[in-house]
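Coming up is one lone chain in structure tokens, specifically the form predicted on its own.
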Amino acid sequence: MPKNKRNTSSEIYDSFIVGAGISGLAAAIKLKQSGYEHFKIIEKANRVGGTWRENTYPGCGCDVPSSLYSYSFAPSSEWSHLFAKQPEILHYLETVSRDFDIEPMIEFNTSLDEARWDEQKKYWVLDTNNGRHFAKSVIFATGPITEPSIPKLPDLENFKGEMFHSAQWNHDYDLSDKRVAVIGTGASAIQFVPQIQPKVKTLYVFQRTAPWVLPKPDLPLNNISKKAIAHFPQIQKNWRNTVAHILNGVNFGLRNPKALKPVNVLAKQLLKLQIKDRTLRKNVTPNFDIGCKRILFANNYYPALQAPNTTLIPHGFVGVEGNTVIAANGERHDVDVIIWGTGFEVSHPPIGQRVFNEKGERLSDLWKDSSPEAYLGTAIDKVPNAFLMLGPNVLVYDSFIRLAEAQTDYIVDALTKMKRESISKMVIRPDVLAAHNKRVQRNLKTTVFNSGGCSSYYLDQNGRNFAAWPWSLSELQRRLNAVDLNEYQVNYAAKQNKSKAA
């Protein structure tokens, strides 16, 4: 265990929240609302926001309608569009943290180095860059899309030009009249490619797999619309419910791929209207069922690909020689800039490098040969009194905020029961965890994620789906409504003189 650091306190918190993004703020607010206030929050950056603080690339925005991209307890009437942009989402999260008086509880510029369970004392020892803390329980709210993923390719260090990831955008670098290579055509790339295309001299877009890109039904919301939403809350409620029903229909299709077959046909016909050049159209036509990979939405991506200064390279990127980028088919181009649109490390949550289970085993070591498992995406084997936000197999095509709120209901119920019943330790039963994940994997087999003919980031190196939830969001919300202590091994504080292994 690392040596004690400065600012070490002997205070033992009831709980500890790591991260002040979407899920960390949701947890903090709901804990406060439940009367549970003896907890601490640490955040590695100097402001809240999580992924919406980190991702500032041009065109960054949400692909879920903004009516759902807000907490149920804090609706907003300030969105400028039906689909919110990054700066206003970040502003919304900062406003919520102030309105609910969460910001004073956050220790900023503080990152977690290690979290270890002390079995004898029944609390967590949390070492940070600013000191050591103790807590009876921990909520790891560090999110699944926090660590940029850059392929390990030969000679990248010898590239003489500028190079950065979309999540670490270099705003000081002027792209004007530059030769630019964009690697990847995922959710980030289809947003920033149209923004940079008019500025650059030449743009080479490396596409390993063509994504499904559907038209984005986005519209601006003027001041009259905003005032109406603010003065008539029922409008906001109806808007939210309508979008929720639409997304529920999408999720039904993802669980029942046959229902999406007509959409596949329609989307391909739409491509004929969007792209006139037959070769380009063929290259951007996906070879898998819609929904197998994340469905993307944009109105300006295909026009950007058809611009005179843009070249789509329908092959993977394999390396560089000096300032020459090389495609898998041997195609070579000289460029000034490489921008990585290669997404994030999601199959092995980075928090696993810093957390040790009750046996002293580092979670990332246990996960190195396979993706992690959790019970309801929240409770991890042999990790007592700890909860993971937006963990394995909870992803539904919906708002991350709604997922976070559902998990928070479960976690708050667990923590209040622990306090009320003087529970010193609770850890998910191995048989419950195994049965749950066996059922999850069995039901995922027939979803489009597993049977749609693609290799998505939902699948780990063994082909196991570690991300998706195979049922509806309402089913996930129902399961996360309350904690069943019978599913946990539970120990009670000695003062009550009772112990239970449920």
Ligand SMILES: Cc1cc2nc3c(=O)[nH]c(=O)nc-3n(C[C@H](O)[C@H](O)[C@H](O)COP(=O)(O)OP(=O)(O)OC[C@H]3O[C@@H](n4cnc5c(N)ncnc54)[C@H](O)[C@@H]3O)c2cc1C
Given for the second form:
Amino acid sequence: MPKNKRNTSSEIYDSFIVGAGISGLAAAIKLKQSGYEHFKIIEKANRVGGTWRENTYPGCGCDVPSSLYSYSFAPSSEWSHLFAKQPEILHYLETVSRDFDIEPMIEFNTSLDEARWDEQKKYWVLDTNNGRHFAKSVIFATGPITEPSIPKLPDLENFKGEMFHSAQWNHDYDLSDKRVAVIGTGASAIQFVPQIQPKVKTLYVFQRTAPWVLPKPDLPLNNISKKAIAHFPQIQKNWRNTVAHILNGVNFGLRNPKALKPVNVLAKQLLKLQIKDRTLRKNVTPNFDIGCKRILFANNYYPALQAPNTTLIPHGFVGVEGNTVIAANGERHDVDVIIWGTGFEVSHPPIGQRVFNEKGERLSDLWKDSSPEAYLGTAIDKVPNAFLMLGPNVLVYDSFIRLAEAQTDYIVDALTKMKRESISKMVIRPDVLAAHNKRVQRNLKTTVFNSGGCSSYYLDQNGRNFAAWPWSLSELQRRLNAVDLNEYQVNYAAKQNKSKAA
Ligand SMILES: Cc1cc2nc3c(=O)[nH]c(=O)nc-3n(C[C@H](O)[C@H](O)[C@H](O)COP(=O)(O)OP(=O)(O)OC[C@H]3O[C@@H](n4cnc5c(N)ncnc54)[C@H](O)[C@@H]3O)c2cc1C
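Same protein, different form: I have the form predicted on its own, so give me the form predicted together with this ligand.
After this comes the whole thing, all chains and molecules, with the earlier chain placed first.
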């Protein structure tokens, strides 16, 4: 166990939340609302927001309408568009954390270094850069999409120009009149490419796999609309329900790819309308079924690709030589800056490096050869009294905020039961975990994620789908509605040594 650090306090919190993004805030608010007060939140940065604090690239915004990409308990009438942009989502999260009085509970600039379970004392020992804490339970809300992924290519460090990832945008670097290489055509790239294209001199967009990009049904919301929404909250509620129903239909299609065949045909027809040049159209036509990778929405991406200063390079990026970027087909271009739109490393959540299970094993060591597993994306093998937010196999094509809220209901129920029934330790039963994950994997086989002919970030290095939930969101919400203690090995404080498999 690491040495005690400064600021050590002997207080034992009932619970501890690590991270103040949408998940950590949802957990804190719902815990507070349920009367559960004795918990602490730490956040490594100096403000809340997570993803929406970190990603500031031009054009960054959500691709799910804001009526749904917002908490069910905190609707907003302030959105500037049907799909909000990053600064206003960040502002929304800050407002919510203030309105619900969560901000004062957060210790900012405090990063969890190590979390270890003390079996004798039945609590977590949490070492941070600001000292040691103790808590009977922990919620890891440290984010599923946080680690920029940059290909490890030889000679990259010898590149003479500027280089940055979309999640670490260098706002001090003026792109005006620069020769720019964008590597990747995923969710972030299709948002920033149209923003930078008008100001740069030349733009080379390296595309390894063409994504499906559908028109974005976005609209600005003027003051009259905002006032109407503020005065008649039912408008927003109806819109939220409508979007939820539409996404439910999309999810049905993702689980039953045959139902998506007409959408594939329609999307190809749309491409014909949007792109006149046959070669470009051929190059941006995806070679996998729609939905296999996350469907992207944009109205300005294809126009930006057709601008005279843009060249689409439908080949992977293989390396640099001086200031020259090189594509897999040997094509070479001199550029001033490389912008990585290569997404995130998601199959190995970084929190695994900091958490040790009850046997003292570091989770990232256990996850080295395969991606993590959890029960309902939340409870990890041999990790007692701990809950992971947005963990493996809970991804439904919907708003992540709704997923986080569903998990929060489960966690609040677990913590309430722990307190009420004097549970000192609960850990997911290995047989329950194994049976659940077997069913998940079996049911994923026929979904478009596994059968749609793409290699997406849902699949780990072994081709195992660690991300998606194979059923509907309502099924996920139903399963996460309450904790079934029969699925856990439970110890009670009064009879600490008698392990009760309830
Ligand atoms: C660019 C981008 C766009 C997206 N768009 C959408 C969208 O349109 N719709 C959608 O549904 N989802 C979208 N997502 C998914 C998005 O990740 C989630 O919606 C959401 O932000 C996840 O929230 P979170 O709180 O779980 O994690 P995060 O937002 O990542 O927050 C985690 C927090 O934990 C903190 N933290 C991490 N490690 C530690 C530590 N060791 N100690 C202390 N604190 C720590 C971090 O600083 C951070 O504040 C998008 C993601 C990205 C990256």
